[in-house]
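One chain comes next, on its own, written as structure tokens: the form predicted on its own.
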Amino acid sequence: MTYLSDFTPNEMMTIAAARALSNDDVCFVGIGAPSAACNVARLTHAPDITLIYESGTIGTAPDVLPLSIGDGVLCETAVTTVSVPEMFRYWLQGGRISIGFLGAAQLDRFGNINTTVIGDYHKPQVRLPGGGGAPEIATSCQEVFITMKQTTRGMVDKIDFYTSFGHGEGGNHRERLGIATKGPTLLITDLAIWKPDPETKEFTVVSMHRGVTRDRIQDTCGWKVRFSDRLEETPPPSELELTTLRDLQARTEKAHGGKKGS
């Protein structure tokens, strides 16, 4: 396999996230980076992966990235389209989805997500889009993958609002609340790959992307970072992975008149 050295941090993040998916996964896909990662996986090593979007499209295989969950391209290529109540009650809450892929505006060390407000809820500095289906995805999918760019504003010691529940206060908090699913099991950023500690559930860096240092990871994170004793280096993108991602983004930009869906 040929690996390339000319790639951006965002491309590395997307490709690392795509690699985490398997051919047998049934994946509930978020818009943006999660959508790009899932479709790169479908176009490379996981052609039979089942992609499901919140609008009710099941087994969709878009040629370009959707601008929203209601983008017509999803329905056009789906095996079937069901109603939103059926999507949530039968598919999601019925435990039929293996992976939920989410992004975050704010994230804490235990994988709790805020996409509601920055600042005080009643007088916020920024009003965000909200949770949509993410709170249900976070508790009903068998496990959750998260992608986001590392910044001290995004990866914080304490989130301003609990939109989607991760591991709460850590440890067995999910179990104490009666949540049977695994919750966040993987965090992929533009700098590293993180996994929760088996006991504390605190995200720990298990792999750093090529050229990234520990200091850079700490400088872009709002909590004291823990590094695995078996820290690895993330393999760079292969020629196939990078070409697939860039072609997908180019088609998307052309189709949407410059408004990228990634």
Contents of the next structure:
Amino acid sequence: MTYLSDFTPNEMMTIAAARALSNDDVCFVGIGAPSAACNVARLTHAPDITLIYESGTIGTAPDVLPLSIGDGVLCETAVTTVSVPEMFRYWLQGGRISIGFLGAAQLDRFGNINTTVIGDYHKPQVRLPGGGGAPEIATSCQEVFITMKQTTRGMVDKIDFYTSFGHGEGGNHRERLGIATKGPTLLITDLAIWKPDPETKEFTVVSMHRGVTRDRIQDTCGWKVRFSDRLEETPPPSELELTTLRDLQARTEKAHGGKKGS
Amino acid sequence: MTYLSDFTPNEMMTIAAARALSNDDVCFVGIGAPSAACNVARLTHAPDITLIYESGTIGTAPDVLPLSIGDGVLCETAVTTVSVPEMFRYWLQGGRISIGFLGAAQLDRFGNINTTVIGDYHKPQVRLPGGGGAPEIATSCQEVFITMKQTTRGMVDKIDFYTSFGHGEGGNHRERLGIATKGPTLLITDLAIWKPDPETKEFTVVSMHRGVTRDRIQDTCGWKVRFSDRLEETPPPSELELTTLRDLQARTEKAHGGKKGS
Amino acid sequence: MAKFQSLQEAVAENLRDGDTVAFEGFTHLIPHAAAHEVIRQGRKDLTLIRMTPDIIYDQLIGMGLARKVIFSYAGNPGVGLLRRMRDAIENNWPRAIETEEHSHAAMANAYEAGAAGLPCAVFRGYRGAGLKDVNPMIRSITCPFTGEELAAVPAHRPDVTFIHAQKANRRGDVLVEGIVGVQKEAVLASKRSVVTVEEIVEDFDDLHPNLCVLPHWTVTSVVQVPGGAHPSYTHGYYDRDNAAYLEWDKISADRDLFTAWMRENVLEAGPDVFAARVKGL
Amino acid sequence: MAKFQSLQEAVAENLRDGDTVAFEGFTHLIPHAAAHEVIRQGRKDLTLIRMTPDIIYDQLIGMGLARKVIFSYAGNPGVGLLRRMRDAIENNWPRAIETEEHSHAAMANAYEAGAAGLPCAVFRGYRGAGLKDVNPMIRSITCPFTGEELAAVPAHRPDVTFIHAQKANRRGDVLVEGIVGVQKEAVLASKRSVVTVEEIVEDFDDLHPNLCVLPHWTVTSVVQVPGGAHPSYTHGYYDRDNAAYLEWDKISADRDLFTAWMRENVLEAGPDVFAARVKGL
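Let's compare: the form predicted on its own is above, so bring in the form predicted together with its partner chain.
Full assembly next; the chain just shown is listed first.
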């Protein structure tokens, strides 16, 4: 199993997410894996992709990854930087975003996400940061991509709080709520690529990353996993993809490691 | 009566309006007499007055009078120029304007204004330009000043259309409609200065311009005019006021007269 | 993704008979060249939206292209009335037109709501004003916290918006500066948009980050038409031709004079004439 | 009309016990120096509003100044959780705090509505989201044209807003540039506002006309505090001190360490230390 030594599961996750993006996409980008994925896409097969960060920066092309959603490099390389109310009114609510990225502290099989609390909302065991832009990203973007590392704590049968709505109880639940957008259409983990079943909307594994087994996917997931009848293997990262990602991360490390206020 | 040969009624009207403005005022300025009055105030006793034109130009200090509400000189001399939606939301509706100026095709004794149609709305005898910003200027500015030349056609017993609301039927009509601002507090014509009666809100002549008679005011007004018990004479323009206004108009004439596209 | 086209192509591809169309510009940057091309191509039954219909709407209406006008102030700015529009409303010449009349606040909010993807705009307006009694598109909504009644009007969602701007870069991003009006909102609210520009530059690298830039993927068509706003003006390029606005008052006062002027200056002309018109301004 | 004051005077004159206060800044331009002065002056029972409460809100809450927090994302940006805020919510240390939680869209719209003088904000939001079931300040309104149900939240109307900006001129006009966030709206929505700036210049004559400038009559107090955003950054002046954000994760993890750090770096310091903190950034 030497191939696994060539790249980490996190790298595979980021690169698989990058591949799902195209030149014409307008992405609402969050910090972390989504930001890395979007910029790898931009630096490889999708040079004209539009990246938008909720700080108001539209069409950014950072040469290093931002550490926060509002780093200076995003503004400096953007086509334009607008106010945050404008960002949420004209750009997100206006329906201009093709792909919104979300992460999750807890995720269920229908793509519903919790990043608000563990336990009861009013007496939480753990108070998480909250939803930020997620409630409306989940409903205003044409599609939502979710990235997360698989753990039984994170991928759960029932989430403690509906921070953002995926497919609800499945089926046509979005339609019933009057939501016109597609919702979660892709889940990319460190182990696999999942897509919602066209009818039930339950996330189904459609592609396993190289070296990953069905058991490992089930062991790190809190619900009974469904696998596609036509299960594929995710092509491992190409040299270009991996080099682009690693160079980006090295540049990032160098840029952000050096400075410290006195 | 030589004094009347020293200045025109229009000049008196503009200068009387200028005097009503102070350094701390934030004025929403219309083209014509209001624009001249505001700029005379700025060039004489109120150098720090804030002038706002609905084209989005905030804090302008034009050296010549603009011919339209969106002349380039307004933007070039402004503290900032914002979008028109922002102008109407943050600046006008936000309650930041102390004085709004309105003119009128038809005006009644309670400061209600018509600039929409003469005759029936759906089958007008004359279709006028319409309200533009007036309906909300009349209710969002802290106070409204009206300037117009007196004619029986313009100052009428009953206006044909309520383009903007003054004191309605008088008394506390504004309050009854939930309007928190003062409405028309001053009417300046070419012949006199009028203020609403504190109780009835009917416009009452408080000051006649020099050389003007009660009869002349009544003859040019379509309703039975009330005169204040303490009627004053409007001080004629000072040399500074008149020179400032005439210089401004001469500069304006020179600036706008010269150019013509081929 | 913005296409670079000729004005003839841009109008032919984007505007259809019966469309709802906005030509925006607040005194500044009025898209005269684009409106003239629409007149030459003779589109029919248009619903025209504009805060301040002025000369170009007088021309579109006078040439019989409009079925309806949605507006808030119909005047020749700084001069007076719009005589062709009046003639249509008062005398049905050359055809009857419907009007839907609002205040500026309502129109600005309606564009804002359109850009924001909302079905309606909510604002504090029309209190005591007569328009709400004659325009059924003015309704109200109650604040669920304070009980205050606010005005509501439908969002503007034009099929096509035409604007004029300073410049585009090679990607098709568009810069609008100076008095920016409602142009950004009008473009973002529309299904398709055509932008005429004074010039096309290589890139926008030296621009301040907070300027009004419409990214290329929000614009359908970019057309270079130097002088394309004349007799309106383009901040940084040429001044307003005030004399032309005064002249329009005379031309538009007479149906025959109007018809002759339109034939000579619009029907038998093309977008190229605009560059010459702004020389010396 | 903006007064030029010391930070101590500006806080003393404008902020009272029990006030509702916003310190805004979206990663960029966070008014750290102003928040530290508030902590030194020990205001009590504050209701804190902010889209992204981060280190300064962790500090205000950890020092017991807050009664309530209205927010949409409570995290140390790019690092993780806000440990002092968590401790207050989970364990009532040093006191219990109420929370009113929204989405970013709701908060941004609530500032916009506050600036616009409206009682509430209307937007398309919270569909299927759990917050509307736990926050009674999230209600709905029905579009009178389409019947669509839209979300409504109360407008933000802070007693005081604190922001940090690049510069003011001698009249007190304030320039904010780069990532402008919700700062303009937060100032215009507030009754009083205090702006710390990197520098005060003679005039703004060379500025582009469309930049974000708050006229002096919209600002209550202007205070020059070079470095006043540290460890946040000021576009054009100094970069973000990422290491300080990482360090905060450790400091805030322990009540005693936090208390000691606050004593040394806030209670026993003053606004002057900020200039030194940004050297080399």
